[in-house]
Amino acid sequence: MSMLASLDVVVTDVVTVNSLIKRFHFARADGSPLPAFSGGAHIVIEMQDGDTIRRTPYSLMSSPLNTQDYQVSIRRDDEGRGGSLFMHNKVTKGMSMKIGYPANLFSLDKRAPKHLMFAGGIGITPFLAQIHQLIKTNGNFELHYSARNEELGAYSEELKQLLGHRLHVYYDDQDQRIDFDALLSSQPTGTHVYVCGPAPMIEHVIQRSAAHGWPDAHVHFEHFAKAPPGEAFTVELQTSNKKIEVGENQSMLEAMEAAGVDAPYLCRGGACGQCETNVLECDGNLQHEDHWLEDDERASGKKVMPCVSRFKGSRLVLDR
């Protein structure tokens, strides 16, 4: 999918939740329903930020029983690539966007008797719209939800409201932890379990998961990676005849797509396979960062997520 499929809508309101996150809301330009969703989908933002189009993926934390109004809550990076700080800065009521149609890598599996999940920080987001989805089917579910301290933990007072006991609140501040192992080896036969925070958080919960005997398919994460920057380089597509240059602090989608090479995309951060490409020549180190390729795949020299890989060297041919 690429934002040849977009919806046009208009940013309904601009909500500050807090000294880092900011809540935007969303509907569609013609005041139409927008499409069906359900808990764990994410949208891509595209953003016209002066000569340079951003498009990055948040997750939807809004009722997926309300189609009229998409919510995202975004946390500022002041060391990122530039989409958050578009969205907190630049950003208002009424402004028309662009935005891609929901895409769910993150979905509640409805065979579960049970939904552990493990929220750190603004990963709250996906698991808000799957809790309105429980609610709704009466599942079960219980959401322990870290956050560096109070002021910065987003909705957990609602949280506390709305869930009661299957809320538990852990801040940093206060010396709190989530006992991990506590949970995984005492959840009932049959019981998923959620996860979607800081990298280190989630690289911890699959480690225990699996140490707990786990099965692979009842552990569900969401890491969008993110494209370092880094020295530029030359990437010869094949296919479209072109040779383009990659930018410090550029993608090769995105250098791609300003090439007007419409390359496929569904998550743009290495977690979903959509946008894997073939090496066909490859002249120095493809630089991988994302989560979808196996080891002996990178190893292989064969394959590249260019949503966030780079490489360096002297030449590189894609077939795309």
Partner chain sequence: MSQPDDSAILSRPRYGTLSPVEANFHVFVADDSGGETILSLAQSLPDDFFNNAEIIYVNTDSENNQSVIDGLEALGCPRLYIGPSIAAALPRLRTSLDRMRMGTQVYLSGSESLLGMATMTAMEAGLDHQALQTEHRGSLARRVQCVHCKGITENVTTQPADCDHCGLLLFVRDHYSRRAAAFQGVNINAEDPSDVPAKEEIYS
The other form holds:
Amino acid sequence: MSMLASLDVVVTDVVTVNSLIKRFHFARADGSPLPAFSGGAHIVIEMQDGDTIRRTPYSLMSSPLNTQDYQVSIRRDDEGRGGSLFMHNKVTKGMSMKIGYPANLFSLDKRAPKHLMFAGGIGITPFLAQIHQLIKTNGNFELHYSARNEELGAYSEELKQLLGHRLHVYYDDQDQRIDFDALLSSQPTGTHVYVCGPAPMIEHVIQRSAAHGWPDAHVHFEHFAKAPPGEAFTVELQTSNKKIEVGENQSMLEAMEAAGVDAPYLCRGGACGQCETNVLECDGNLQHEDHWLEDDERASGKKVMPCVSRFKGSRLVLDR
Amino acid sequence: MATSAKDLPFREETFRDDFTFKNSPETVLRAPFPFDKDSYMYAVNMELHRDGRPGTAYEAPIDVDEHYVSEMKDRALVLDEDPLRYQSLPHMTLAGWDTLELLMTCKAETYPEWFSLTRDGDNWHWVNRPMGIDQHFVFGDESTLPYAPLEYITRQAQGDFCVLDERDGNLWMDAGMVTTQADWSLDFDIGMNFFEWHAPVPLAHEKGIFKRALKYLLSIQQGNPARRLNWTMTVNPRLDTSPENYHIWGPENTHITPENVADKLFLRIELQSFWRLPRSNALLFPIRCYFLSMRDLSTVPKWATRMHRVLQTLPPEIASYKGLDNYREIAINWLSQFDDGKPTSEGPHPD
Amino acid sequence: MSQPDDSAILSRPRYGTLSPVEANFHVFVADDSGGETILSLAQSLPDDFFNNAEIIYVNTDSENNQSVIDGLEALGCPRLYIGPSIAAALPRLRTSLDRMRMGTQVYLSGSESLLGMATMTAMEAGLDHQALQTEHRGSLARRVQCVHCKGITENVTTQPADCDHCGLLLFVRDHYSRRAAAFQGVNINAEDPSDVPAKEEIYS
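Which structure goes with the form predicted together with the partner chain, now that we have seen the form predicted alone?
Time for the whole complex; same chain goes first.
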């Protein structure tokens, strides 16, 4: 990953979890231990897909204490730009890959007397790692996990064994729903709430916790935007003095990297703010897809997050 | 010819009372001289902390030099007098273990003749030969060490250590070992966020410097530490220039004369590095202090010239903040004899 | 010791104006004229608002606060406490906060000491600073922690000020710790103890 040190790994196993989800196991290529990490961390996986290099973030689900075996679970997205399809269709046991060091944008607040967790579907993965960490430190938590149906409720059986009464599972097809209002109005002072799942679930928890008077700092969410595919467009990079084409299935950040322009990033999902770039000229419309910029920054037309956002128009010049 | 710190014996010396601290000529040359230009400019100037240039303080990720053993004795004296110089809020214990692991593994890898670490699962064996320490303990079990993990390992590591918790898009000063500070109090600042503990620094807030610095620090990843240099000046090679003891060392600020400035006034360089810790996701912020007397500087003509020019161009409010007002002119006058008025070569390193 | 100018200070607490927000429960803490803030807010709040609220009022000036007390009693708040000093009221505040659920909003109005000490208590109970609102009323007197002996001097109104504990003459820095609920005091004449600057009355 350009400037930063990364990890050389080998795919040690690929396991089919259900009809949509596969789990990938990684070990270090030279056999030495992988770095320890903190629950909620993600890794960016680098994929050599033909001529294109994709880098996509996935939450680590294995125990942070396990330095021999990193695990991620990936849900196949047939509509996406191809990251999950590449992993599902092309990645096999024994392959060599590169991953970034773990980075955490969804960390537990270690001061909390209690952690209240809401997971939706594949959003269960960061919680799996956090739960290992909390069990080890005798942390107080409860997990509410909703899935479309029993088949897609990945890992619910293992979690029942591990957590007992601390786990509550809800299946949409059995009309089971998390009662967010009851839960958010009955937590002891100092509790932190965490949500990872579909965007409407995250929005709902943010909105309901605010309505119940929770401070923002006690509400945590993992919200990686996906870089959507779209029409190709051209970007001028003033500092590097380059003009680059952004392909239909490519993000601006990926196009910069392909052109040898070093651009900072952490999450590649519009959440961390590291790739924020100044817009010098814009004749057209910026299509913002991130969760980072404030409304007034978007309105100003002076900022863009190239990891997920796109452009439609005749001319875009960036300060990069 | 670059000399490694490993070639030099540990010095027996003091940083208080009779002040017997002295740099060997080799140690002068390996100092991280902080000025890469002929005039003063405040900047954060963060860079990746790697690629140690041989014969410099950057050679090892955690530098150990000839002052190690004596600095650790001075730290123990400070802690006996004032145990509040080490503090750790309850949620920072995991970060303490992360710090212990980082410092032990770095030192054992870089200086195998001095330090060794043997791990069998969570059963660890640590040997620190310069300090005569041989410790078996269980990683993660505080009851198996004589101190909490952060205090234990920072009693064996040069420089101050701040441990910053990351929450809510900010960094919080929630633990630290601070006995060689340039005029700030851990006891007062503990629990503060990045902007709060920097509040007394003049000028930089208006320039947005701290906002950019925070954004950079939040991006620091495991395996990719960063560093920067900072500096001030100190009368006598006193490590413990704490606000707590300001009423004791403050009078020394008025003791500089044209006769004693060469040996009594020191450039105090801080090599600050920033490390993402794995299990806690906290940031470790070691602040390592290097002293160069004005006479030490004069052995490197380029450095004496630079120092002269930086002191001349320093804005008055920065000079006051750094506490230089009593002796700045005296230092400028003494250093002027080395300044030939010609431009110096690029970069901070000696010619 | 440096004496930074005010404009650069970011650790200095900033007080605003109380404004009730959506929350499951509301706690008001005030001293002396700070009680008037609660009464004026009450005028624009629904009648049943104080059913889900607690009021802690510190009355250090009983001669002049009777009308405030009458007003607070008339609000019909089932949990109204009136006490004689901040120190006396803090254990009650702590016990109340410990029993509360997430979604409690705390409103503080009054002297610098009340705001600082109630904030410290709320943070110790695990409340986030975002769950607190503050409005300054009455005395500007500061609590000052001596960086040398660590003693806290109450009701400091001058610059510089004497440390009640070790006697050093302190420059009161605009550097504030929420954990200590105090400003930092640093010896002003360490370099030359014979130089004794005059005290100015600036925090009254």
